[in-house]
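First, one chain by itself: the form predicted on its own, in structure tokens.
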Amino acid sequence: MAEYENKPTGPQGEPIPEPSAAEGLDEGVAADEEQVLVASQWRLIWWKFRRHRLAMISAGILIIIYTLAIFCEFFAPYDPTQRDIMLTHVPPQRIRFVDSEGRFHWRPFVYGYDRQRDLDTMRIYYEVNEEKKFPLQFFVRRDPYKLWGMWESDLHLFGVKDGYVFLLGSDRLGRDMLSRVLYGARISTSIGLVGVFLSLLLGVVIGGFAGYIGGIFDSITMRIIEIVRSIPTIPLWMGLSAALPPHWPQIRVYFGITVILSLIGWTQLARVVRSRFLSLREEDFVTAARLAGANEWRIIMRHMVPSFSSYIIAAITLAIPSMIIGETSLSFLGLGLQSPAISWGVLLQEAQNIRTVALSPWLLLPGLMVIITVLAFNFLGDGLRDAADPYSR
């Protein structure tokens, strides 16, 4: 009897058994299963995003781009228009801790480099000079700028006291690659944001109606659409950009291209938007909606929309890559924003050349951060859209 002794017993004295690891762990799942009944639909969301590795690889890696886009100004080392006719095509400079000695530094420096000319084919190359040792420093003083055009300051994340440091190399008129890409993300990715939320506008609005009110409106609607759409894209965007006058300024012309991009990308998600309406102007909630007297617009806004709002975040988030390459392909056809412009598309410009492109490698990396993102984006947005259906497995 000894072995009942420290277990509880019933009314007649008998022990009474232990809950087996089975029967716990159906309890586990009986929990998790209330919680997930229990959860609202955005958490049920975030629960399924979060379990899609690439997706939140691909978010943290787009909080990067756009925090480095917002504050560029701190973030890059030097004015992006600061010429220096003799430290043009330089290489990128390597960051080291270890000198050609051996000895090991605490703080980060580079190497400088002489400028050379081979006399056969009178091209200019660098070699590093071991002697020209430049610290890196951090937070520095250096060239004056505005944040966001309002507020002075002349703080730099890092740079160099003396000598020069390009971590990205220069271009051909001897500027920072690295400050003219962190000054080219603002543009480049913001005009995704911009003309993807107006096109977010029109096609909520317009494909909302069609699928709401139906007939004749909806016919025309569709019609539009698939004349829109039956347009080759480049030729189309093209076009509509060279109506643009030449003398516009250059903040006149963002905005300019920007509409350009949302009145062509606004069909795809009206037809997404029409589709979901169709299927649920005959809904229970609509009609209470419509027998309590509510108009049209509050019924659309306030009851159908927020329905599948979630399937309109996963669907602008793919839209935004199509935004960012519609602007990068204008301004390297030289038909969008130009110079003194900086986006990653009148960055590409440089790389036009064959020949500066295989002696100059490193201007091709305005292309490399286009890829970069478009790809982030498009995990982004699947990962939103398996996730936009919480109950799926």
Second form
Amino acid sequence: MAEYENKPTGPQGEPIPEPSAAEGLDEGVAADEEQVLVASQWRLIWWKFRRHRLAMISAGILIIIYTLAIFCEFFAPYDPTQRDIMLTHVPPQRIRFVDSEGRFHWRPFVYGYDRQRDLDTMRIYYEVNEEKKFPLQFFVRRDPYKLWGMWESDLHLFGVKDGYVFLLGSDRLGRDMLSRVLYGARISTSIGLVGVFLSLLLGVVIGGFAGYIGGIFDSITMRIIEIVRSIPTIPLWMGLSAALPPHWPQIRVYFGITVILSLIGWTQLARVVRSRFLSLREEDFVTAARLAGANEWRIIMRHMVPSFSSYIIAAITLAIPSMIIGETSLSFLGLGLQSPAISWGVLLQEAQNIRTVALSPWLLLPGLMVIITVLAFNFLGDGLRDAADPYSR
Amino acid sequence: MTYVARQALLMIPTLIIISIISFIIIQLPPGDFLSTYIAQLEASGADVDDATVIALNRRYGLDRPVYVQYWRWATGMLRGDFGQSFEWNRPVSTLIWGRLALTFVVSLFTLVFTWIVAIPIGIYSATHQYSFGDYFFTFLAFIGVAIPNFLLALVLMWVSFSYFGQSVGGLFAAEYIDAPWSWAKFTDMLTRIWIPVVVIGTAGTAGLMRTLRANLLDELSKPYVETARAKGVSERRLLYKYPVRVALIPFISTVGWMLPVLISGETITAVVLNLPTTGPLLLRALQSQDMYLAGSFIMLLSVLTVIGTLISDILLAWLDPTIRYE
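Moving from the form predicted on its own, what structure would you give for the form predicted in complex with the partner chain?
Full assembly next; the chain just shown is listed first.
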């Protein structure tokens, strides 16, 4: 916008005509520039964000993870609670197209295993049996489920008619790890969103008041935030979640955990909101709105909130990972969600015994999912933070 | 001096609030240890009459109103009396100090470790911006932040168990666990302490090295650096004389929030690696609702971080004259 206002003017104030040759050459550029000048703030943010390649990839990964989590009943080949004591700790199977005789098949398949017992150590192990070939079927009808507890169905993305398919192996009760990881994704990834939403409510209200009112209220709030942050989080979380009654149903424990996680999470967001409020309060456009007679509510909602909401979005994106790690850690310690609930932390409880992990390392795969999700959120948050202020360079 | 005194005074309300939070945690669980204990006694066939219940209640001070219990607990702490551990049937203070000291030692080692690793890498990344090394360390930093402590501990244990055939848990070899402190015990600890130190320090190292990189880049683009370069100061001197020093300030100022993070990470890592520090005992205490023990741990861990913050504030004021004392 500044360019238009600062156009060189002649002595009488009329604009000096620009050289026509340059105009012709730069027509494309000029059109682009004009687009930039009239673009809304959100459009500018999007353009800037788009250039951040890692953040774009991360956004894609997160969309995939959340889609898998939302429709986990459909994507999971098995009911996650279905056990088979003859198929415990089965190693992951490889999807194959070429069989042992070198023939190519359009329909992918997996090989079955022979269950053996090592007579020296009495340990069970599995040997690939190339005689047993289980072709994968798509849109197969198998274990029935209720999607979101509402619609009954038995359609799965893939599965096998006879035999079994454990792409990520099976656990100590012969349950399919892939299905469990997918069901776990639903709880683990949503706890981050719900927790962040609660923190956001607390953070925006408290931080907003502190920043807008200022004075003694501001100092007290800041002091409280400082105190809360000086308590080591994991011991505090542990203390609070140990207080959740053991007889509570899983859904209440779930919300209990999110509340506990957001009791700490709000401090970070409150600080961001407060600092934004403090800096915006002095901006010219706020003063202008006030002089124009806008009331406080309108100034906040119409003028201030839109100009810092991009920062808030970046801040909450960066806050989600700590929530996910928090839930996973608590459940891993046995203080958060408990089996039969399925979350990544609950699944990792199975990996607590190092001897079991040494024999069946695929039990650590839920941890890999945690890392991927957290990484993706961190990259996305970084990209958003850079794009939050599209006018900076 | 007045500054130091003022900061120290400010600690008092903080500590009071932390003690209230700790006490709330003590009170929160539905049903206390005593009712569990009595139920256990009854289940084992012991005859528990009302008089015993009342006597037990009185002995642990559970018959008084909550605020009286708090007052007794809080004032007791000042005398070094943290109440009675129900489960161990011993005063809490006999259980915690040794473990707290080890937690402190591990956290301190971790802090030093993060600095030793983060400072050179941060400087390298800033002076070689966008080089292969810079990208490599940036990538490592992101991974380091994304891995939860307990998972890193698990993976390290798994790798060392299945590829090197040794288990890495604990801080001491079996023969030193109950032995009094000696030089041999200390060196034995040093050979084992590095695993928890690496596990806990990874995230902090990653954060610090990014901070140092960003600060140093800011500093290096300032005019005074350009002036010095124009005057022919060597690149080496140019870097270390001022920009690095200025960029290091956050290392001191972040000690305050590093400590809660370190102690927090120490707690969960200790559980996985089975270290003789606060973590496993805190978890046990919480599981068995031995609340005075658990509350005292949370209280003392917080006190540790508050004192750490105080020290970092004082150091910062001493190092950075631009910070006003008012």
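Because the structure is predicted, anything quoted here is derived from the model rather than measured. In this text, the rigid core denotes the largest set of C-alpha atoms whose superposition between the two forms falls within 1.5 Å. Residue numbers count along the first chain shown, from 1.
Fitting the two forms on the rigid core leaves the C-alpha of D284 displaced by at least 2 angstroms between the two forms.
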